[in-house]
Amino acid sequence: MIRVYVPATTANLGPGFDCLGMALNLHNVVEMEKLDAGLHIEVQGDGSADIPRDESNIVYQAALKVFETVNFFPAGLRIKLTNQIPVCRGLGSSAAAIVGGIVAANLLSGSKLSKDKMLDLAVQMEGHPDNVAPALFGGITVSAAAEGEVHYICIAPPAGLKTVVAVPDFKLSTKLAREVLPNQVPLQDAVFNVGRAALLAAALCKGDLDKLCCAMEDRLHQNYRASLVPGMKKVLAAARLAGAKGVVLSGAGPTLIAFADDNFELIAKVMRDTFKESGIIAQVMLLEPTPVGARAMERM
């Protein structure tokens, strides 16, 4: 039996739309083993009531992609999913499912795929690398797809950096969050984001957390998505006033994530309270960046 732990991820980090991501120390677990026949899927934890137990299950689909690639077809399969990552909240639940299925299936079939090939398969399923790359490799990743190949660089999270994560009690599909984005943006907004994304990557490499407030500003997606998250702009402002170095929409949302090295309890309180003022109940978690991506903890 293969057991794989996959971290949650936060994507974009403000200006790095579809190219920046970071792994967090909250995990889903994928267990997989061969059977003599049939497909048996068990799910427990977050979203368990809504996750399919048949061949449409995304973990199974990811595993099948590996099996087809390496020409390995087990007669039957048992999959057990234990989920901590909130579903459809902007913390990479689908990326964790895809990466977990791919890594487990690769181990089950003899570890024939390199990590780069597993990333390629994950991007084929997810559509972009911003979540699947940090889920697979850990840490902070900068990724770009070109001519069917994913180019990436991993950055170690700066010392002392932690995140305060405010998770609203409603789901927001990535599809809907993308539909509100314009097909074109003004040149000045594109230039604004290029500068911020470059500054952010440099600040993270240098560990210069004081640059995050400016570096995490965005004009490509957050303003357009604010209408989908009641109270979003107020929560962002309140977290900054409480001492956050930077605060952004996590992935497609609705989760908001503050980056800080101090004042964690105050930041958590004001994010929760400000959401409540807009009629939104939010769960607040203190999570740390993790340098470790998907990993097999047991093999029996």
The other form holds:
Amino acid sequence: MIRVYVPATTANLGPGFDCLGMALNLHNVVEMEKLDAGLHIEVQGDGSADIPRDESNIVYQAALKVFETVNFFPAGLRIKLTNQIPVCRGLGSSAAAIVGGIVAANLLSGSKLSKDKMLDLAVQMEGHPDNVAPALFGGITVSAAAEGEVHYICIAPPAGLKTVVAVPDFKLSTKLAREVLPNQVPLQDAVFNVGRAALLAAALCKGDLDKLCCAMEDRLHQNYRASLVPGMKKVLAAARLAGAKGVVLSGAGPTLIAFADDNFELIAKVMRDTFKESGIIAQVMLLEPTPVGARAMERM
Ligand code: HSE
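Cool, the form predicted alone is there; where's the form predicted in complex with L-homoserine (HSE)?
Okay, now the whole complex, with that chain kicking things off.
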């Protein structure tokens, strides 16, 4: 049996729409083994009631993609999923499912695929690299898809940087959160984001956390999505006042994530309380960036 741990991820980090992401120390576990016949999928943990147990399961779909690529066709398959990552909340649950399925299936079929090839397959399934890259490699990733190939660079998370996530008690599909975005943006907004995304990558490389406040500003997606997350702007402002270095929508939302090196309890309290003022119950967690991506812990 193969057992793979895959981290949660937060994508965009503000201005890095579809290109920046960070792995966090919250994990889903994918176990996979060959059977003589049939498909048996067992799911426990977060969102388990709603996760399909048939061929439409995304972990199975990802495994199938690997099996087709390497011409390995097990007669049957058992998959067991133990999930900690909240589903459809902007913390990379679908990326974790895809990456977990790909890494486990690659191990089961003789480790024929390189990590770069696994990333290509994951991006084909997810559509953009900003969650799947850190889920696979860990740390902070800068990635760009070009002519069927994904170029990426991994950055070690700066010392002392932690996050507070406020996870609202409702789901938001990435599809819906992308439908509210405009097809075109003003040049000034593009320029605004290019500068901040570049500044952010440099600040994270250098560990200059005081630049995060400016470097995490965004004009490409957050404001358009505010109507989908009641209280979003107030929670962002409150977390900043409580001492967050930067605070943004996590991926497509609805989770909001604050980056800080101190004041974690106060930031958590104001995020939870401010969401509550808008009628939203939010689960608040202190998560740390993890430099470790998807990994097989045991082989039995
Ligand atoms: N970059 C993506 C978005 C992340 O914001 O839509 C969500 O998968």
